[in-house]
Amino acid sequence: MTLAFDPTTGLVSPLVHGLFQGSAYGLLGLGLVLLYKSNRIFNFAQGEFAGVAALVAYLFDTGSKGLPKVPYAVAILLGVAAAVLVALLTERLVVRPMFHRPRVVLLVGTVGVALFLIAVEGLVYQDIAALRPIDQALSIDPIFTRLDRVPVLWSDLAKLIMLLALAAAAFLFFRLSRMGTAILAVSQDATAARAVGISVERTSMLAWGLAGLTGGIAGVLLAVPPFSTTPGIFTGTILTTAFAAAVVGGITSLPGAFVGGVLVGLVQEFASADLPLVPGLGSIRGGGELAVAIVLLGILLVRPKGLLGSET
């Protein structure tokens, strides 16, 4: 039996949810692009930078595990600061000693960091944690507006606004600042950059600090209901799709992280909502993930550098 098409559930709802879910992918994808653009490293620990931020913010917001209960804004800042600190320690203790090794060695190193952080998170807090959304902290109506009966939440809107702001800031940083230019120079040829007086160590630490910042902001924005935080949840449920978003948008393009994230989110939501309406496809499980995989393979075949990426 063919289901009838409902404009609200088949068009407006996936459009709204896809836009905001894509913003979530773009937030993590932005950090992935940032490190690849600066260090030519695929950072598999990016999801756990977000996980650390979410867990620390939750513990301070609730006063759990013997920690003092602090105001919501302070808890958020502490969570983001924890993510930045973890990223800086990763650079200093793992990346820097292996900086001149083959990039595949560094990739494996970031996998090890991710597994280590998941284990630490499990030791610290085994239960399900969910941060209060911003509307609850401010005691306001959670719904910003409605589009054809589909609610637009303040917490979802915050994801989109922050993604746009971070993507624009990162793009301007690399285009207009001397430090941004220095980071790009190190990524192209560290020896030549050092020869003209650029500190390779300082630029590498800055790039990783920025990746920790973007990951931390992603963590505190995403870890609100209906999503909840458990050890490894960001790596297991969001990071792989964020990688797909970064590749679709262009792994060397910061605006591409935004474009790729939103595109992947829309494809996933529209496929999940509308595939059951297509005769013969209604029984497919995981239609959204299948659609994302098809789009990803198509981009890799037709335009390997991504929609907005440049040759690496």
Given for the second form:
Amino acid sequence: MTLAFDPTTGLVSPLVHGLFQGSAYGLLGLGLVLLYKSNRIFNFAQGEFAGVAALVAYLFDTGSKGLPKVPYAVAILLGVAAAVLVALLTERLVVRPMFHRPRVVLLVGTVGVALFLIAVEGLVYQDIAALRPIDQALSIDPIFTRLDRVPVLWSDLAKLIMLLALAAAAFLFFRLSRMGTAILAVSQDATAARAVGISVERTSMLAWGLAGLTGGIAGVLLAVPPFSTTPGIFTGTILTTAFAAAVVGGITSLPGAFVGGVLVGLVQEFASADLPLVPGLGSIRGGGELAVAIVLLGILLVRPKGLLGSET
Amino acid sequence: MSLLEVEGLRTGYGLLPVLQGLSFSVEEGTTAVLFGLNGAGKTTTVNAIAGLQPVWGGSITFDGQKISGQPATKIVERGVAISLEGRHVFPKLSVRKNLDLGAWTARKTAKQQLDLVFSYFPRLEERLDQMAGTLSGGEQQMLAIGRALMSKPRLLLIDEGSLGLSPKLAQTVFEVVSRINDDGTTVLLVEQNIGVLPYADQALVMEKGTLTFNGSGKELGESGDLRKTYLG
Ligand SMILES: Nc1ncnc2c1ncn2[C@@H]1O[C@H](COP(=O)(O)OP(=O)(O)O)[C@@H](O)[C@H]1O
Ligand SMILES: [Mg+2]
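Structure of the form predicted in complex with the partner chain, please, following the form predicted alone?
Below is the whole assembly, all chains and molecules, this chain first.
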């Protein structure tokens, strides 16, 4: 029997693409885990924190809409700062007034924020906006290296490295720092936290600020070609899968956001690649999604708390 | 001037009043015990003192300064700490981290207080790296009191410190509280366990949000009526 393609390349391509696509899920998933750990909130606005950052960075990088054109690095920083600001406003105007309501009310509140942000993004910009990737800004070759003829892009590598760095930093923050421990204390027993003198309002602001930061970083890393930003696209295309990935990793586990994201990315890519291992699956429409669904359900049946379990 | 002065305190939940003008004071260096049946308003009272319950009216003064209306953080900083009813340890944090968090407002004295807490509760030192939620009920109670002590309080409030403990363990807790008091900390206990009476300099009895007795522990012990009605 002869194969229609080189089987080695057949493995490398989905491996590389799965890893990087998974990094995208992981980057958004990290913010979801952060807020779930802190507040037991599912934040549906996380995708649009990324969307806002991408849009603001794009507008400043290109000097559109009457905004001044600024250096690339400054535009990126402004984009991330915008996401942090939006996250802090979300905390102050939506989350805090509903703090003592059932968690499902808060969830709907964050859906409201997502829809509101999509609407505002639409008012500002209706076209497709793709951010210049880092290689273009630095005028270097976009290809970092080739693995068995499959190109590995700088902009993809940046996603993976940043995801690893952020997941590790967030993990250490909760493990070692005083403020991180205080956030965990509030999530475990808010009354006791107040009794020892922790300000529940301040830890909540901090958690949302960090979620905004990771969301913003996700936005400026992901909104590069071939992906492009239109209002709501993060919520529409990445958020749902990021949620699933975060839950599979263990929704209270920061390393789990990484593990879950990459796992989902790999399953998706391997299932939609036309591998001889699973003949024909790649040719089914939605085969990748189907495979992800089956793997996710399987994992959750065996490990209901996700792969990395609780509070790591 | 007393260390703690509660004057015409009014508070409640939602629209429902629980305390409608409660007044009492506690002298520095003493152990006061607040008795009363379930629902009398004891927890509401100590939580209000700790700043965990909004004060509707009246005033709470600590060491000559008004603390009612202040946020809990400020009240802890001033020197009032509470061991909550139901213990409220942070279940998924280690004993060590629970204690560290007790010193949230008092980092400088944390080391010294930690040694003090270990001297009262050697058991906690043995279990430093255990998750607080996996401790026995008695150990969790020790941790709750130890965590409150970590802020180096001048007034320690303990709400139902013996609830659910064996008579022997309850007695142990009372003995440690007595040592804490001997070392200079003023203590206000909420109790339903009459075994605490020998340690009480001052006894208060609450019924439906008002005080029906305020005297020495000895007086309460001798008045058979009160004993029967309120302490069962
Ligand atoms: N969170 C609450 N919401 C509404 N009512 C409450 C709440 N906590 C206590 N109460 C009511 O306040 C009254 C006093 O309760 P509490 O202070 O807990 O009494 P005690 O500590 O003496 O048992 C009771 O009638 C109780 O039902
Ligand atoms: Mg009570």
